[in-house]
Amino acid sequence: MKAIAVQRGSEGPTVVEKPRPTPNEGEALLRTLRVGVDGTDHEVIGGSHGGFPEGEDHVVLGHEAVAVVADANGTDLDEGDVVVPTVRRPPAEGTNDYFERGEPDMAPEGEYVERGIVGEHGYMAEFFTSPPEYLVSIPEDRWEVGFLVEPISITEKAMEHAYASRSAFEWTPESALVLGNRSLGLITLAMLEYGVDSDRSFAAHDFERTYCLGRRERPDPTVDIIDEIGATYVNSNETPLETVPETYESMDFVYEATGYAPHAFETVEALSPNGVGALLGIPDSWEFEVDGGRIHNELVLHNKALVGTVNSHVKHFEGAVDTLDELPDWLLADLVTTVATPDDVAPAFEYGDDQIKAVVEFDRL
C-alpha cells in the first residue's frame, strides 16, 4: 500500500510502499479516507518535533484522519462504520496509570507514543489498524470533513481546562482573543463566536466580542473568513499583542496558537482581571528579557491564570463531533484549500498565502 512518510536524512515527505497491515486480536483494519496536514506535520518533517518509531528509518505522517472500518476483526465495530482515530497510544513497555484512567492526554513525555508524531507510524497510508477504544464514530455524511475532529478536539480540551481554572467562582467571560489565524485559530474563533448546542458548559458559551490576531495583510483569505465569522481582525504588524488592551479592550480569554514564545508573557498583560489564557503553541528554545515581577503581580493581584494544554482524548473527540456538526458549512468549505492524492502529494505540504488547510485523500465513500 502507499504511505506518506519522512525518512531519516530526507528533507521532505515521500511516497513509500509498505505492506498492508494485518490487525492483531482486538484490533480493526481501517481504510483511510482523508488525512489533514497541520503545523505539527511540518515540524516532524523539519525534525524540530517528534521522533521515529524504535528501530525504523522512517515515520508515516498523519494524525488528523477519518477512515472507514474495512475489517471489524471480531471487535464490536461494524464494517462500513466511519470513524476518527485518537492520537496517543501506550508506549512500547506497555500501559500506565494515565491510559488506565482514560487520561493519556495528561501523560508526560516518555509515557506515550503519538501516531504520526513520535514513536509510532501515523495514518497517512491507505490502511491502518487500531483497537476500537481509540476510535470515535462520526456520521457517514461528515466523512469529507471528519479529519477536522482532531483539531477541534484540541480546542475542546483547551476550553475545558480554561473553564476549570475559573470554576471556583462565577466567571462570565464576554471577550475572547485568538492568537494565530491558521486553520486551528480560525476553527477556534468560530467556536467562540457561535457557541454550540451542548450540555458542555464551555462549549455552549458564545462570546459577545471575539478577535483574532495575525500577521497577514488584506486582502487575504483567512482575514476574509474572520470577517465572515463576525470577529475583529487585529493586524499584529500595526497592533502587537501588548497594545491590544489599549487599542481594543482587555480580554477575558486568550487562546494562543502561534508558538511565538513572547506571546505567553504578553498574554498575561492582555487579560482582564480574572481572565485566563490557554497556551497551545510549542516554541523552540528562545531567550529574551521579560519583566518577571510585573507578570507575577498581574497574575496574583488580578487573579489571572495561564493553562498549558496539549493533545486530547476520547471525550474531547466526542465533543468535537458535536461541534463539527454545529459549525457552518461555508466555513468548513472555505477552510479546505487543497485536496491532494498520494499520486501527487506535494501540494498538501506547500506553504502559501492561499493555503489554509490541506488534506490528502486516499479514498472516498
The other form holds:
Number of protein chains: 2
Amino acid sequence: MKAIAVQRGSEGPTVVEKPRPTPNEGEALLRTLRVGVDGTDHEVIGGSHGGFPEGEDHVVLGHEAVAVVADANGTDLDEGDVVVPTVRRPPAEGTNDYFERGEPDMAPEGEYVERGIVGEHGYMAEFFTSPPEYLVSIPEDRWEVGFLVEPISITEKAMEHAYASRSAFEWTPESALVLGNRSLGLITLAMLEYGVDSDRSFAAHDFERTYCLGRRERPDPTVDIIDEIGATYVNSNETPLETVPETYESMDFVYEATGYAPHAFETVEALSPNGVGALLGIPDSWEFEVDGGRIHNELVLHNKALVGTVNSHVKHFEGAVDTLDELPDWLLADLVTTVATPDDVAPAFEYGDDQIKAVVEFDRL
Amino acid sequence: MKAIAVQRGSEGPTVVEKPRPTPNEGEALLRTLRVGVDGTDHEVIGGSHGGFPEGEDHVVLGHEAVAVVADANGTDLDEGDVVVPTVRRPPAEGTNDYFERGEPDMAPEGEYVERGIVGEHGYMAEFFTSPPEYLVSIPEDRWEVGFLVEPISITEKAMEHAYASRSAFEWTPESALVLGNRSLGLITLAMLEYGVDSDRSFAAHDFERTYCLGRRERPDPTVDIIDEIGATYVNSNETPLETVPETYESMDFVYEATGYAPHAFETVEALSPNGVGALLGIPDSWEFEVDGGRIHNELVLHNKALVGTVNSHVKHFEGAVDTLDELPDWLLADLVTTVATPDDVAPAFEYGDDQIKAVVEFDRL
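Next up, the form predicted in complex with another copy of the chain. The previous block was the form predicted on its own.
Now the full complex is given, and it begins with the chain already shown.
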C-alpha cells in the first residue's frame, strides 16, 4: 500500500510502498479516507519536533485522520463504521496510569508515543490498525470533514482546562481573542463565536465579542472567513498584541495558536482582570527581554491565569464530534482549500497564501 | 483613641489620636485586640502600594486583625464575640456585582477599597466599625492568634484557585515548594506539609514532600521552623530556583510568596509535568531577559499552569479559621516573635533577622 513518510536524510515527505498492516488480536483494520495536514506535520518534516519509531528509518506522517472500518477483526466495531483515531498510544514499555485512566494527553514525555509525530507511524497510508478504544465514531455523512475532529478536540481540551482554571469563582467572559489565523485558529474562533451547546462539548460558551489576530493583509481568504464568522480581524502589522487593549479592549480569554513565544507573555497584559490565556504553541528556545515585574504583578493583582495545554483524549474527541456537527457548512467548505491524493501529494505540503487546510484523500466512502 | 497611621509627608508609622468611631446603622463597634504586620504594610509605609482614603492626609494601617464585639448595635452579633474582619469593602460609589456575589477578592482595581491598604482606614486602632457580613467568628480561645486568619485565608484562596486549575484531570500532587520564608511562606508550608482536612478548607491535601526556599543562612529561626515542620530548607544562595529540579526534584506545586519577579518565570521550569504555580507576590515593573521560548514550550508540552491570586473572601476566612485550629501550637508560638503595644510600636515595624511575625496588641480579651 502507499504511505506518505519522512525518511531519514531526505527532505520533504515522500510516497513509500509498505505492506498492508495485519491487525493483531484486539485491533481493527481501518481503511483511510482523509488525513489533514497541520503545523505539527511541518515540524516533523523539518525535524524540529517528533521522532522516528524505534529502529525505523522513516515515520509515516499524519495524525488528523478519518477512516472506515475495513475489518472489525473480532472487536465490537462494525465494518463500514466511520471513525476518527486519537493520537497518543502507550510507549514500547507498555501502558501506564495516564492511559489506564483515559488521560494520555496528560502523560509526560517518554510515557507515550504519538502516531505520525513521535515514535510511531501515523495515518497517512491506505490502511492502518488500531485498538477500538482509540477510535471515536462519527456520523457517516461527515466523512469528508471528519479529519477536523482531531484539531477541534485540541480546542475542546484547551477550553476545558481554561474554564477549570476559572471555576473557583463566577466567571462571565464576554470577549475572546484568538492569536493565529491558520486553520486551528479559525476553527477555534468559530467555536468561540458560535458557542456549541452540546452536553459533551467544553466549548459551550458563546462569547459576545471575538477577535482574531494575524499577520495577513487583505484581501486574504482567512480574513474573509474571520469577517464571515462575525469576528474582528486584528492585523498585527498595524495593531501588535500589546496595543490590542487600547485599540479594542482587554480580553477575558486569549487562545494562543501561533507558537510565537512573546505572545505567551504579552497575553498576560492583553487579558482582562480574572481572564485566562490558553497556550498551545510549541516554540523553540529563544531568549528575549520582558517586563517580568509588570507581568508578574498583573497576574497577581488581577487574578489572571496562564494554562498550557497539549494533545487531547477520547472525551475531547467525542465533544469535537458534536462541535463539528454544529459548525456551519460554509465554514468547513471554505477551510478545506486543498484535497491532494497520494499520487500527487506535494500540494498538501505547500504553504501558499491561498491554502488554509490541506488534506490527503486516500479513498472516498 | 490611639491609632497607628502613615501620614502624608512623614516617614514611617506614627501613633495618632482619633475619635472613637460611632457605628452606623447595620454596623457593629469592635474593640481591637491584635493586628498583625506583613509585607503589604511595609509597602504601604514605603508608598509603593496602596493609597490614602479620599480627602484624608493619613491612612490607619492594619488589615490582619482580631477584635471583640464591643457594641452589637442591633446586628445579630453578640457582644463579646471574637471576630476577624475581611479586608475589601465597596468603593465610595457603592456596591457592585463582586461584592453582591460574595467575591470581592475578584473585583478589579477601582471596584473596591482595602482597609489599611488602599482607600480606607485599617484596623490598627483601639476601635473600628464594620457591617457583620465582613466579620468571621473565631473561637474565643484563639484570640491571641486570630490575626493569622487573614494571611491563612490568602493561602486558602490560592490553593482553591490552584486546585481548580488542575480539576480537569486526575491530579495527584506529591511535592510542593514554597518560595519565601517569611511568615506567610512558613504558614503555607505548614498547611502543605500537614494538610488540613476540614470540609471548608481548600488546603485539604497533605503533600508527601515539602520544600521552602529562602535566602537565610543557618542558624536562623525561620529555618528552625522549616526543619521542625519536617520540610526541606532550600538555601537559594547555594541552590537557586533554577537548579532545584536537578538538586532535589521538580515540583507538582509551587507557591510564590517572594515578590521577586524572576521567580514567576523560573517557577514554570521548576514544576513537574501537569504542575501549577500559584503567584502571590506583587513586584514593581522590572525588565529582564528570559528564555521565553523554553518557558512557553514547557507550559504547553507539559500542561503546566500559572495562577495569580490576590486577597480572599469570607469563605476563605471561614476555611482559615478551621486551618488555624489544626496548625500545631508550637508553630503559632514560634511564629509570633514580636508583640508591640501602641505605646511602643516601633518594634513591630523593624525587619530584624530574629523577627518572623510581629503584632500590635491593643487590648487583651
